[in-house]
Amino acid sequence: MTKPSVAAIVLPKEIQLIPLLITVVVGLVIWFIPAPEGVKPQAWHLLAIFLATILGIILKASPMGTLCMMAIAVVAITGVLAPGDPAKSVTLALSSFGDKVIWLIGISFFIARGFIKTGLGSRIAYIFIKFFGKSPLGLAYSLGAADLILAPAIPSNTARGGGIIYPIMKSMSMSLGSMPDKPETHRKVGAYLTLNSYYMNLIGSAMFLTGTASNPMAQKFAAGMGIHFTWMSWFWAAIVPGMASVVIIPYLLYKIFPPELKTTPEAPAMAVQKLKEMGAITKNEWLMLLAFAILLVLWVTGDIFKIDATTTAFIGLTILLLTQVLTWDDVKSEKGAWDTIVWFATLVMMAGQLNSLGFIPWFGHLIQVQLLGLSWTIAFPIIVLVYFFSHYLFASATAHVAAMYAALLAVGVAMGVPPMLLALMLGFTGSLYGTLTHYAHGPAPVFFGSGYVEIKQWWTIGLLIGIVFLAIWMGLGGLWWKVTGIY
């Protein structure tokens, strides 16, 4: 019998030994030089531990959880963030965990699983497709309404894609003579579906403050930079280019990629079907509109009534709890919501503090010394487009807006560039940019692993939708955020 190495014995299967070392020694070689002038060196040392983090999350080294427990262990331990002082630096590396919007996500996936748990996301998918699935491209609308209703409440769109509209869409192609076995029958309809289905997801993650993770993760960064923004007045700024995409991605999609079926009788009668399935609508799904109704009408009227979004995010999970719709078991097993918490935390502080010692500002004004004389008409699309296009170099959506967004947002409001402007662009393109790979946005994977759509389709198709994103937004949406008062 074949002796195990010592890697075998010591490291779970999750962990990736080169990869760590990989990581570890680059963070090592970044702490060791010298810091450059002008920044302090407990802020090049925490830049190497914020660096090293998110090399390993690029390099799927070790979960993310795992990878930001070592973080706050090395910030604790080093005592970066305040020499001389362990308790205090402690304190420091923990900081995060108390903020209001590490909090409104973690309960949003909590929310979110009501949606599931009771069914209502499903029925209210197969509703649309019911009065709306005569056809491929009445399909793909209707797939991709119930993803954009379901957006506000559900931050993980991994969740929404993946556990409620992924398995509807599957089901159809498959009803539809769609085989993911079967590469002949996959431009029937699976095709067109898996990406449209994919490219919603995008839209409503884009158009809502809690459509997925990362943005309240950019409205923190903003924050601290002094640019504030709310729950309404994000979607307010993402309606008119939110709503241009919903209307024209399907409809281009169609006929740049288009599918063999032209009409789709069967779907609605399968859909009326797992509606009588399903059976008259629950008590609980009933409990669950209302929590999600009451969710709305206060993110909506939350600058009127003085009701911040965590706020509201508590009211509704408290009524989902007292109802029994979720009960404290399920609280306590949503694994995403805690994972959330945890890397949500850690990244939030790293890129905080490394705004309070002084690096992003440093790095800021290095950026537009090489600038200097763009006009911030130009510097604007430039920033956005760096930040777009570097997405090819990113696994993870979290990862890339923690290592770049608060540094270009410094960068551009510096040169000149509005700041709501360029902090709400920058904050929906970080939903955008998803349609670039199979690995962009974390229901990529989910979506792509049916198997309709090849590697070579998925990037090519990508990369024209992205430009179209890119267009519709900084576009229409430029001319809207004018007309707003935006700029």
Contents of the next structure:
Number of protein chains: 2
Amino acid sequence: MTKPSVAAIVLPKEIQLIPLLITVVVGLVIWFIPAPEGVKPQAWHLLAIFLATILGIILKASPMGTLCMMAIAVVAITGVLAPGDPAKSVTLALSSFGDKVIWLIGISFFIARGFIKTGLGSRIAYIFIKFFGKSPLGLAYSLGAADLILAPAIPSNTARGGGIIYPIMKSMSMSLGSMPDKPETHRKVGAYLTLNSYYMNLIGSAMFLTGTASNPMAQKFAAGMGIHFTWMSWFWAAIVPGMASVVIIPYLLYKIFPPELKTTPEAPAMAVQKLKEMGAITKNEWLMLLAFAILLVLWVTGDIFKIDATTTAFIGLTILLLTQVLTWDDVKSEKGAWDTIVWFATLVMMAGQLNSLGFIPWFGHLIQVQLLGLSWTIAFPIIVLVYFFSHYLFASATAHVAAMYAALLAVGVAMGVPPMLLALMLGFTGSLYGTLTHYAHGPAPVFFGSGYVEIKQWWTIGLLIGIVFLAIWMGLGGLWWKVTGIY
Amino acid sequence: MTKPSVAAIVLPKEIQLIPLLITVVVGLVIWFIPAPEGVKPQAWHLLAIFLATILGIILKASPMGTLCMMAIAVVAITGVLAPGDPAKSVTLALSSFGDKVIWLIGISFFIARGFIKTGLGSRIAYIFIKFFGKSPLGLAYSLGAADLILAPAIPSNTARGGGIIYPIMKSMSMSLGSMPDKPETHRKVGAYLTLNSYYMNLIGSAMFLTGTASNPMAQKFAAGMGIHFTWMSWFWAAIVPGMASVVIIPYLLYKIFPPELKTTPEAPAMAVQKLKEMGAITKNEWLMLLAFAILLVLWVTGDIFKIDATTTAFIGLTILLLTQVLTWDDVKSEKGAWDTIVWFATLVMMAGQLNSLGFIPWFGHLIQVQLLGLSWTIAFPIIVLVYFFSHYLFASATAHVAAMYAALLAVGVAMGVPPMLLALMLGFTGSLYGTLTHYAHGPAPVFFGSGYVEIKQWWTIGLLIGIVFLAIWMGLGGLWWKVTGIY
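I would like to compare: after the form predicted alone, may I see the structure of the form predicted in complex with a further copy of the same chain?
Zooming out: every chain and molecule, the one shown earlier first.
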């Protein structure tokens, strides 16, 4: 009965004492620094708790969930949100658990499980390879297209990249003679496909509101400042720079980081073999496809038919549960979803309350005063570049969005940058900056872990592709957004 | 990658088609019945969804979680909570996920895991068994007494039942061979102790003004009508029917829902042996004990130091996580907690909204009109019975007290029922009606979540014990209150 669980044996020590102490000390130091003029003491104290939590996440002091439980406990007990009212303090500390954005992500995690459980995700990838996989470039586009098709419904880009694309990419590379344990074979095809699959994953994450978990968080923060966008308006803004990226990146990477193999005639044959092994498309795959189609249609037409994106997610999940593609036990067991719901709700709560308590507007005003006289056309790229390159410091896209999105948006808006333009560009940047390092975004460690790409290659090519991303999204994107009247 | 989980193989078919069709048809029929005069159509439509969900749960059309996902989807898409506003509709449908009572329950599950994981729960259980374990009846009285002793000081009966008694009860049952995951062993002792511990919890809640959160609310409503009682006058009125219940219920339950184990003469010897095997108390057990002591102290002194019971629960969990008594993976893997959070939040949402939309007040008014002209000796039991049995509709004792206590008290007083008699009896009823369902009172989902008791058993035995409660409190209680001059 008291037998330790397997996880307890296998898992490394969850608490890192030194980073935890640093986290707590930094939190205490900020707490006891007197609040600057114009900032309420309670807002300042919340800032101390928030920054300590973010620091703890960056330093990996403990799992995010543990830090979040601690943050909720501290926020509630110190009463920063409602001094002198203990019931209201904890109620506000928990308020984000009822947030629809949190549940859009949570429910989408459950739906994504259906792609993996039914095998539909793999089948889609193999079908692309069967038709377009005759060359490394074709393989790159095939895997990218598969990721892109799955992106709207699989907001865990780690699950999408790590659970579906990565195993196919790796086994394909190995059967083409690129072996992780033989460095001289890395450049045959494995290294190229690894980096390309990762970049494609980031593009898919940027293009759809439901493409990665932090996008709805950005949506939420923007809404807190009166800037509202929907699933469809996000997609519409992203479609031109997104599709340009999808077309350009595999080819560009092919030129600057070429695979040694130029043709791969055996890949389509292998895909055909895999598809044969999978047999005819099963009933559950059809049902998954149906649910996916309904989700897509409702997300795209949600604005017209007045159906909220979160409601759509609940409808999709209900279909999968009632048709038994998923069981309720699958849902309960989807640890990644519960984990995400907890840390997401906690970070959103703190960041949102920092805004409500006036800290974010104060900070925005502060920067505005410093940069007085700068025109928005100069401020806009500066803000985006600061956001992009500060990602070298972050081991989590989510922590970065939580820490800086709202503040930078406030700064930019205060300086006259068109609000919707900035809100969207910062939103897209929240995925694109993943190119920079091998720890920059959820799936990065998975792809890096394939062993095909040296860390120096990862960083140098990542920087180059990052600059290309910025050029495409700010240049071509900026043009498109002008045409469509976003600014 | 697509390997089916063990659960998917072991679990029976989750969806029962005929019960599901009945559920949907009943929901549709109620939906299309025109709303009675005085009831908003949207309140009536919500009632249809609520009753269909409850029916689906009773008929086991699917796991509760699946029905709740469906209920949220239907509530959100039909817009009953906010017609014409899709974003607000889904936001309100999810609002209860931010409720602090929900999280007190959820966090109690995680803390309870610590008792089991460290072995402290087993150790306490073995000590109990060593001294009182000669029969299941002895165990039942021991646990009941422990709850009762804590009741005056811990006004969250959910924390008391879920955080303290439940883990001890569960590990004791498991030590005696009643395993939640082995249905054939449920009736050995686990099912009996589960129901008995829950009923004891309700008695403790009824006996003390500070025994459950909704009692002071009733006191406040009564005071608003000029009916004043104190902590002591409440306790004085409750002591005779309360103590009678404490003595009668474990024995009665033993007769009507007997544990298969009749005597457990080997248990004390086994406990001594097990305690010897366990050796000295471990570091993690000390840490668990420390966390438990802190929880107790903070719950007992919460009112003085202004610390909410839910905040205390988060503090307790944080201590367990930081000391690595629990890992974050333990929390993520605690399926029962996530399951409970989902269905409890969904039911609380619907019940609460039925009140907000005016259905519950309308229902109260309806009763008043029906009872016009009756003598108080007939009106009194009718009012109490209406209050008691209308609790089938409520997923929260507090919501029920808030919705109907004042209205029914006003009705009765207007009809000549002695005010103090009615005020107190309705006050006690606010705990006792918790017998009826597995969502009737805060700790119900926790005890039900143990998995020892089938839903049908919970409801049928709950109804029977409820009737016995009414007989004891209105019969013996009525006599006692006559003697002591309350009426």
